[in-house]
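Presented below, as structure tokens, is a lone chain in the form predicted on its own.
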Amino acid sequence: MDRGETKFQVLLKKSVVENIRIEHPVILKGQYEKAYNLLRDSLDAGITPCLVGPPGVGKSLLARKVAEDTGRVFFEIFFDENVTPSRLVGAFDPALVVRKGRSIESFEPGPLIRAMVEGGLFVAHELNRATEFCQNSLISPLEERHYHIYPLGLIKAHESFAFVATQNPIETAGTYRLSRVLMDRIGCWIRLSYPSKETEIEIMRVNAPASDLPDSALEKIYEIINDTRNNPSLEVPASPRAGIFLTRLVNNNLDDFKGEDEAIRFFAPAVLSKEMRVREEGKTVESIINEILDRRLGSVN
């Protein structure tokens, strides 16, 4: 331990990364095998692509699968009113520039910038999500591959460098509308929607892990996830990612209650309450997922 540093700094610098490798298995059927060699296939012909679908349907996952399959570094950032194009590109060290002025020891670049210059998969997560600034910034990047900061001049793209972006439904709350200059340079929409029954409780299973929960139990968590979705009252319903947290309690948890149907019961509600957001008046989250449990377990006298 150097003279000064704290016993949290030491393990601080033990703990930084540049990647984390993907944990679990990634499944790479039907939507997800298309889409995937979509990503592929987009970033081999120097297009960038953009994946649309719902929270948590493995936009991100798929991503960050291409990059570790390409070899290339991964970057991310996810977008809300609160970034700014500092946050991407990066900004000057104010104490630094005291010292040298306003150079390269003094800049302290953002992802996108590391990404260009390392040749990395940037991910700009829920892009329409951005601001118009934060809009504007990505426009040179993605068209002439390089980026002026100044007083450095121009930034140049290494070759491999790959730009993903991920995005939510326009009908969405909370998001923006990108800015048709920007549109002009995604050349490839990649659609994802919820996998269908056997793909997801694949997911639910590789991602739990389930290997002691009987299929009858995911089944059931399957059934009360997708009902969600089936539910003309809810506007955002129940996710792949709330399945696999599910999934996970019931399995660790199961031992405690006298079947699985107690045990879903009682994680089901502090689960799907999380993300579920209801558009009828007169009804609320937790009544929805009452009626759900009932007519999937049945009623609890």
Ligand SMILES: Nc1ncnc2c1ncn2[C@@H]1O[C@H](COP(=O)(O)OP(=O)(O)O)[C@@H](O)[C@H]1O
The other form holds:
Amino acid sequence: MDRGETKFQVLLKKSVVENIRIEHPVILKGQYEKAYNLLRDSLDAGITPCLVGPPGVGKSLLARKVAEDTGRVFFEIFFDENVTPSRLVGAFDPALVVRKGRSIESFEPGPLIRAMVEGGLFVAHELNRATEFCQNSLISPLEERHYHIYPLGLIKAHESFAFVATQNPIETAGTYRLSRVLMDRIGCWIRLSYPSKETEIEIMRVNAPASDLPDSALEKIYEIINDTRNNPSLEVPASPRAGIFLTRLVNNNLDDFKGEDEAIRFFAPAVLSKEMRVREEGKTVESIINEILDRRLGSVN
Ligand SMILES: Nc1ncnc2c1ncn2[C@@H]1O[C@H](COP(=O)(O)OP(=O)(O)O)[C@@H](O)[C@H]1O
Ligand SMILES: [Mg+2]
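Switching from the form predicted on its own: structure of the form predicted together with this ligand?
Below, the chain from earlier opens the complete complex, with every other chain and molecule after it.
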């Protein structure tokens, strides 16, 4: 430890990494194989793709996988009404401007400019939630592959720079809409929905490290998750991410229970109640979850 360095600073130094690697296998079967190929093909053809699908179906993971497989550094931004163009593009640091003026030395780049300059893959999550100002900032990087920063001049994108958007279909009717101009620049719409049973079970397994759960437990978890998707009382069903969380909890703590059913029954309400929104009056998340658990695991009295 250097003199004067705090314990936190030492740890922070060790924690700085170039890029986060994907830590588990990526299942590229069924819809994922198709989506992955479309994603790569559109980027190769210089066409901007948009991944459309409900939360937790694997949009981010696919984009990250393509970045890794094509040797690009990964950048991302999660749009909402509070994200400003300067957060996206970058801004001059006032303290440095005092000494160096508005110059390259005083410019703090945002993720979009970093991806352009470094030839990375930039992911614009929830693009439909970007404000009009942010949407406008994206037009010239997509159309002309450059961005004008006053007074630096025109910043030209590296030839490897690639842009991927993601969007949640439930939200397309929401407050912000994609402007016609931006919409026209997105040339490939890749739709993902909930995966098939076999694929989702495989996803649950690879995401629960050292999973030694029997197939019967994974099937039950899948059926419970899938029931929330076919239940008209629920507005927001459980995502594959919820299935992964439930699998991990059951897998890690199985020994504390009499069997997999008891473990699933214990953890399912805690994992599922966060995700769901009830549409029908007089019903609660708990009552719906209990109905599903009784159906899949048999009722306990
Ligand atoms: N095809 C897949 N193979 C392996 N894991 C997956 C796959 N699809 C999704 N996952 C896992 O599911 C979770 C949610 O995926 P994510 O990409 O974050 O979803 P989204 O961006 O659509 O909300 C993550 O833990 C991810 O690793
Ligand atoms: Mg995501």
